[in-house]
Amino acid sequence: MRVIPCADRPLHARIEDIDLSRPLSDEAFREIESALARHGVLSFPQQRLTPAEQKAFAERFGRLETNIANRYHEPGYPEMMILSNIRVDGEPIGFEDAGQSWHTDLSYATTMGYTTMLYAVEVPHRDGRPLGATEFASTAAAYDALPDEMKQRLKGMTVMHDFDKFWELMRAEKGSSRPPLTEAQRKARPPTSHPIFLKHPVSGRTVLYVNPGYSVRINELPADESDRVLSSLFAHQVQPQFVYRHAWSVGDVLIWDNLATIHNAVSDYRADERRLLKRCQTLTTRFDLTVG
C-alpha cells in the first residue's frame, strides 16, 4: 500500500496497491485511518467491489447510518444509498441531486457524521472529459487561517444545524423532484447544535465546524449578526487554497472525513449522461468529541 499525497493542496491523498475487496489487517486499517486524518480525503483507484465488500470496508470506520429519506438504497443494504441520474421506465433509480451545494454530511444529526464512502460505478464523460466532480474544502485549514480575533470572539459558541435547510435548497434552487419532508421525517431530524470549533478526535487539529448546507444560526449571537458572521465564514471556507476537486473514474473509491471537510457535488452533466455511485456513511459513535 502506497500513500501519495496531493502536492499543492491541504487535502487528498491517493492510496495505491491495495485491493479493498479483500479483508484488511488491523495494521493496514490503522494506516488508512491515519492517512485520512492527515489528508481529509482519500481516493482508491481501480477497485471492483460487491455491495457486501463495500459495506465491510465502510463499517471499519464506525457504525453505518441509514438515510432518513429511506429511498434509493441498494437492495438488501439499507445503509447503502444510490446516487444516480439514471431512470428505468421513467423512474429514478437513485437520488439525482444529492450533495449539489457545499455541506457536511450529518452535521444536522445529534451524532455527527465521521466518514462518507462513494464508489463510482458509472461516470459521465463529454469530449473525453469526466463530469460530475466532487469538490472538498478543508475545515482544519480554514480554522488555521481565521484571524486570531475571530477565533477568540467565536470560541465557546455553538451553531444550530437543520436538515430541512438543505432539503428545501435542493427543491427550490436545483429543480429537484424530491418531495417535501413528511412530518415524521421532520420529527426524526429536528434542528441540533454543535460547537463552532471542534477538536478532531484522530488528528487533534481544531476544525471550523460550519457549512452552508445545514448551518442556520450561531446561537449566542443576535439573528442579524449571526447571519453576517456565518456568511463570512462560509465564504472563507471555500477559498481556492483550501479546495481539492476530484475528477471521477470508474472504479474509484473515495472516502472523506466529515469533521475535516465540507464538500459539493458538481452537477455539470445532462440527464442522458449516466452517473451512478454508491454511498455509505459512518457516525462518530467511536469518539468522545471535544470543543476545539
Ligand code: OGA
Given for the second form:
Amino acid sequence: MRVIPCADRPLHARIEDIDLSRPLSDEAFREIESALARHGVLSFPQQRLTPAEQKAFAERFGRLETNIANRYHEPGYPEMMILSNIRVDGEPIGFEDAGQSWHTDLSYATTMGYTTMLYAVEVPHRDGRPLGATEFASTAAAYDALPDEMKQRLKGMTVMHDFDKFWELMRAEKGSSRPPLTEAQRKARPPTSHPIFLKHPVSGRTVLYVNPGYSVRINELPADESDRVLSSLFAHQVQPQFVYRHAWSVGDVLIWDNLATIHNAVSDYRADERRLLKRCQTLTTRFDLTVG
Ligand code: OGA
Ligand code: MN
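Now show me the form predicted together with the ligand, since the one above was the form predicted on its own.
Once more the chain from above appears, this time first in line as the rest of the complex follows.
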C-alpha cells in the first residue's frame, strides 16, 4: 500500500494500492492504524465492498457499536447504519440528516468512540461537481494552538457530553423527521464526562476533546464561565487552518479517528440529488485513555 499525506493540511492521507475486500495482515493493519493516528482521516479510493467485507475491516479497529437510534441499517447487519436522503415510496431508507453540524461520534458515551468508517455507494453531483462533503478539524492541532495560559487553566478539568444536545439541534432543523428521544433512549444515554485534554493512545499527542455537538459543560467552572469558555473553544477548533474537507467519490472508504478529529456533514444537496453511505463505528475499548 502507499500512504499519500495531504500536503497542506494537518489532516488526511490517501491510501492507494490496497484492496480492502481482502483480509489484511496484522502488519498491514498496524501500518493503517498508525497512519490513522498520525493523519486523523484516511481515504481509500475505488473500493468495492460487500457488507460482510466492510464489517470485517471495520472491526479490526475495535468493538463495533450499534447506534441506539438505529432505525436504518443494512439488512442482517444492525451495526451497519445507512446514511441516505433516498426515499422509496415516500419512506426514507436511511438517516437523512446524520452529522450535519460539528460533532464527535460517541463523545457522549461512557466508552468513547474510536473510528467511524463510511463507504460511499452514491454521491450527489451538480454541474459535474460532488456535493455533500464531510469536513474534519484536527483536535491535536487545536490543542497545540491554544495559548499556554489556557492550557494551564483548563488542565485537569472535565467536560460533560450529552447525546440529547445534538439530537435536539437536528430536530430544530427545517424538515427534520427525527422524533424526540424516548424516555428509554434518554435513560440509555445519560450525560457523561471526560477529561478536556486526552493523550491519544496511538499517537501520544494531546488532543482537545470538546465538540459543539455534544459538549454542554466544563464541570469545574461556574455555568456562565463554562458557557463562555466552551464557545471560544468551539470557535477556535474549526478555524480553516485546522480543517480538511473531503469531497466524495463513489467507492471511497473513509475512516476517521474520533479522538483526533471533529467532523461536520455539509448539507448542500437537494432531496433529488442522491447520497448513500454505509457506516460502521468502533469504541475505544482497546485503550486505556489517559489525561493529556
Ligand atoms: C457520521 C457523520 C458525516 C457524513 O456518520 O457520523 O457524521 O458526511 N456523517 O455523512
Ligand atoms: Mn458523525
